[in-house]
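In the block that follows, a single chain appears as structure tokens, in the form predicted on its own.
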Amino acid sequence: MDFQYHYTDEQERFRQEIRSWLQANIPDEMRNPVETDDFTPEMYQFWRQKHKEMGVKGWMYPTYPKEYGGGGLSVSHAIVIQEEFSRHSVKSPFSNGLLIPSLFVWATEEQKQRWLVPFLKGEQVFWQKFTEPKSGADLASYQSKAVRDGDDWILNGSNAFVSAHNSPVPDWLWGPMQTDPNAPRHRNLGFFMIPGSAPGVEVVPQNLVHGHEQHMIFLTDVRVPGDHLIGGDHDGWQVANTTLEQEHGGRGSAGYSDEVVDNLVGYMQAKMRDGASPGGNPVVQQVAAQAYIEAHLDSLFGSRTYWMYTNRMEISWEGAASSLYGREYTMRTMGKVRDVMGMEALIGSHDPLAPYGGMQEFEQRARFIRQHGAGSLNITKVVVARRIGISRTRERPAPTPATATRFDA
């Protein structure tokens, strides 16, 4: 039985050109680099146009309707054009976007072409600001407030553990603020558009394990226009949810990616021609195999998740599901690695002996430091408990764009 994706002819060619692009745009030295303290200045600006330019072309967010910036594009042409982006290291979008369901399911039609275009076209950078130093991963219990003067809001506050996608500063802050100190929990919340330049908008970066990638956000007497509060002033939890709809796995991924893992059938696969199994130990073949096999795991659990939005249906436990496998196998990969490459799976990227560019090394930082976005494994879990029935309460998925809109987003 052949399980072998076979790509029609159409698609050979839209890859081709997506190839041809950026072999004639993207020099070896922009490549995104495997540290994140290694992206320059001059890469971001450089990436900033280049993001532009393939907005333009609907390829940085290809299946997103075209009216607001989108490709307009199959699904698998947005497979086609994530495994060309991977295979010639084009750097993300410097914008969080889970940002995107939220516009797309609670935005007027004014909000969406004054956010989500500019979004969709790589134009602006927008970071998410959640976590509370106070309150963590429990966003109901949400501290930062916003106080109507008029027309207007006056927001004070902090954030941390702000991720900057190696982008310096924002355009704009998105996120909840308690409008009402007085009503019940996630009744409270109202879910603003924060100017990053702003008066009284102070950003500083967190030096964590795995780089300068998280900062700290302080809000003082930051004043926002009306406008800028998406959907009612007592609904910004419903707004943030459909946000963590995806953040906990709700919109799946398409395609297959976990470079550590081929890096490391490649580098058994180097040993083997060279005569001796790493360890002079057939065990630790088998080792290799179980990361190959977790790894494509995941890919399937995505994938489901990934086509049953697509096909606008709703999508309960299987998202989270997904999720917390997905974050617990990159963990016991990171071991798997050490178990095979040994000593060499702790060289850093600025050694040049380093197999891979030191990508090993770093992943090893940076998935450590995953394990707490889109809140604790815990929370992952009781969303999963929640979702089957064997919690001491239910809940139903968050509106999202497959389900809430008419856009196949």
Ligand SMILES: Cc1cc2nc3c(=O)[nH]c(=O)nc-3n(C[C@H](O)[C@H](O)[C@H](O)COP(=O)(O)OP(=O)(O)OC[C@H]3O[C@@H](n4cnc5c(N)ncnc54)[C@H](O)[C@@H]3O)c2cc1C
Second form
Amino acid sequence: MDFQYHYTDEQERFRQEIRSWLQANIPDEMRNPVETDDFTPEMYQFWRQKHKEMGVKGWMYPTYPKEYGGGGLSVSHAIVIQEEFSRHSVKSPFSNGLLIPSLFVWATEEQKQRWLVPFLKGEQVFWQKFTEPKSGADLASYQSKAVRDGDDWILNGSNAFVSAHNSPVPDWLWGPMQTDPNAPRHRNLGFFMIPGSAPGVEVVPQNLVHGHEQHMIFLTDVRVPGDHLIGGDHDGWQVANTTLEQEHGGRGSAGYSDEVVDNLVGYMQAKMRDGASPGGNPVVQQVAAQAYIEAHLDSLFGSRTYWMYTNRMEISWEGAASSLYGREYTMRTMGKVRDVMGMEALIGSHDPLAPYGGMQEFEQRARFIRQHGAGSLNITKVVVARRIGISRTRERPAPTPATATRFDA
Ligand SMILES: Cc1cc2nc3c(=O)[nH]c(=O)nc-3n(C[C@H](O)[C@H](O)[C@H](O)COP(=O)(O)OP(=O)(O)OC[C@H]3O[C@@H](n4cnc5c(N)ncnc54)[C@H](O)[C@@H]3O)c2cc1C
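Given the form predicted on its own, state the structure of the form predicted together with the named molecule.
To see the whole picture, the full complex is given below, headed by that same chain.
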């Protein structure tokens, strides 16, 4: 089967424009490194500036409307951008993009101008603070508190595993706070924008097996004005669910990308060329072929969801099922990489002998830990079960920019 998408002349010209700009503007030493912890402060400053320049071109968030800082470009253009960014190891945004749908659906026009525009232009950095030290899977049991003080709110609480996307500090933290301890679940939360520099905000890096990308956050008597609340006093669960709809796979993604599998196939081909095992072994060939097929199946699932999203169809189980498959196959892939490449799959990026710059080894750790991000696999299965009608409870998808508003997002 031909998995290749064939581009128009206009799309190829657009690709050339991006490629030329990237070649002229991104020196090799600034390319996003394999190992998270090798991302230096110099790289951070460099990419903050480049993200702003690419934001002006509309390349950071291509399909969002221009009036809010997006590119106003088509899905095809977005795919071309994504392919070229991946080819040139462009550093992805420092912000957690899951905030975007919630702002589109729930923020007032004033709030959109205040937060959405600098977000989509790559001017400010936004981190998601959902998980608390005692629980993350059950977001509705959120305990950190917001108490009214005149027009302001006073915030107290703590979070864990907050991803930094390689930024040392956030301009903004966003997420729920309990606004009414006496109200029932799902009606007791508000959703807040919190300045990262506010007095009482403390950020402490955590050390996980793939690096120092996650953080504990402590809020002690942090004061925020009333207009930092997105939605009503008790709408936080609903606002968060617009975000979670996307986090659980509900926007999908277009285009194929699995560099680890590409490397595995390249490794096999190279081994076949010099006639040595394992490339010539038919059993090993089957293992690698299966990894290739699963990677492309994953991109087909993601593309289907993306197609549904861009056509404003209500997404039921499809997003979560795709997210589940995506995480499970990556773990199977890493097993196959070890089976085929043996010890070479375990040589880290700092060793000159590491194949593919150590990516095969780094991804052994990163893909393992990513099983738990974006809600665990169990939670993803619960979402699928509720939506195909085999759970004690049922759930409808939360509104997203595709189903709730009138523009292409
Ligand atoms: C790499 C990475 C990046 C992350 N980035 C962020 C971030 O940027 N912001 C953020 O807020 N959080 C982030 N997280 C946290 C992540 O969202 C949580 O780890 C996840 O939601 C699970 O929460 P927990 O770790 O507290 O596990 P728990 O909630 O304690 O769950 C433990 C186990 O119990 C299971 N379980 C719990 N409740 C249920 C239930 N009702 N039904 C079935 N099974 C259940 C879970 O599936 C899991 O297996 C990140 C985590 C990782 C690993």
